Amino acid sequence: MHTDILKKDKDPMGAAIADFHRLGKAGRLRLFSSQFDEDEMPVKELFRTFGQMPALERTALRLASGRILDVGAGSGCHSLALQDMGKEVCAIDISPLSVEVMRERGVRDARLANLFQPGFAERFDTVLMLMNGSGIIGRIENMPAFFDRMKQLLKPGGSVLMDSSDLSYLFEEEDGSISIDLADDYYGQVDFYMRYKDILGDSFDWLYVDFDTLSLYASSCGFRAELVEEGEHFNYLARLSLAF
């Protein structure tokens, strides 16, 4: 798994977040993939308040307890909501521009850090991974390394709160059956790159994982997976806890 920190000239999302924060508006944050048509990420949604968040996110924030690590914190909307709830949170992101914005918005502990870099070695009661938090795992074969990393970061009795989506609905036939070639790569593995104005980011792997597959890997790695809540569009919130 990548342990990189982005450079500002390769940080399209961070540039969009910085523009919206400082100017009150942003241009188009465009999203490209070899598997899907071009899409656009509404930058305003990255600044949503607790009341504007989807139900799964609100549930995750309520459940988060103890010392919390907010992974891929972006503009800091989840961390700010947690602070408003009186909770202790450390927000990390690999985007230097996003971290600047988080600090300007009042996130008390915002750090430029990659979840997988060896030098980041603190312990937490809750690791919070929202907005398809499974994405940063990248590929399905990285699952064991991800769970090993969680063992290093979690305090005894701690847990991971992660949301993801099951993309099998994209392979639904007219008769309602699902047609997936099991000889291919796992169907939830997607490649993306982003562009904002003249800033072009590098391509990256992103993982959407169905709950049954997540649960199988969790069990094989000494974790227990609990389906906390299901969303309206094939998404769900899971809690991952050490099984012993």
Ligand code: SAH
Second form
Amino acid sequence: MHTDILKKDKDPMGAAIADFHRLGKAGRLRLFSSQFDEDEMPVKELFRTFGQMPALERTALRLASGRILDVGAGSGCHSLALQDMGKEVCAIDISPLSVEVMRERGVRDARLANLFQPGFAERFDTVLMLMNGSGIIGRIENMPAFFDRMKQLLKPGGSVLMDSSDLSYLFEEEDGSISIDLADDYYGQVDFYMRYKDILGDSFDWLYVDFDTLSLYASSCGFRAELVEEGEHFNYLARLSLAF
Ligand code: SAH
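Could you output the structure for the form predicted together with the ligand, given that the previous block was the form predicted on its own?
The complete assembly is shown below, putting the previous chain first.
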């Protein structure tokens, strides 16, 4: 769970987003992890339009209703699509450069804010968390704190629309069995850091959570989890609503 707003000199993704916005192209946004090989995040994909979005994200945007909070909004791609659909959205991000770009791109209500900042105290009908939106929760033990936060942010009858992936396929043996050591930490917890040009970000925790585990935490925290749609790569869209 990030607890702070990023500093501009520690915000590689924001710098890549700002370059792409201003120049129409960006350098390599490199992704490192102690668990995986080096990877790259295609910056252009952070600027996807409604038509370029995966089906699961389009479903989430269609289902989003009332006053919407776009959490970790990045370049503002989902907020802009929601505005085009005539919906009311507030976009938040901890990246100052991304928030500047969102404003320049026409996101009407873009704020530099952390989801977990108690000072951010408004209520929404839909909380949208997309592009492995569960990542922001960071670690599995943060689940109760996350659901408490959702109770503060949701209006009565409101819900969270979140996508995630089940990483168990990474532990699949040749015979199709899954070998996960249950004594280890939950297998969906990944640490990452990013680099763009000479801007190096701090390391952060990012949570991938399978639907069953998410449902268990949801029900123990007074929420109901519904599997809305499954994606093409072990990913899914869930709706989390307060159980009555
Ligand atoms: N939703 C966007 C961007 C996803 S990348 C898209 O689908 O393209 C994740 C974003 O979440 C980054 O921009 C990061 O700065 C932001 N973020 C991470 N932790 C956050 C937090 N606690 N509160 C708000 N935003 C956060």
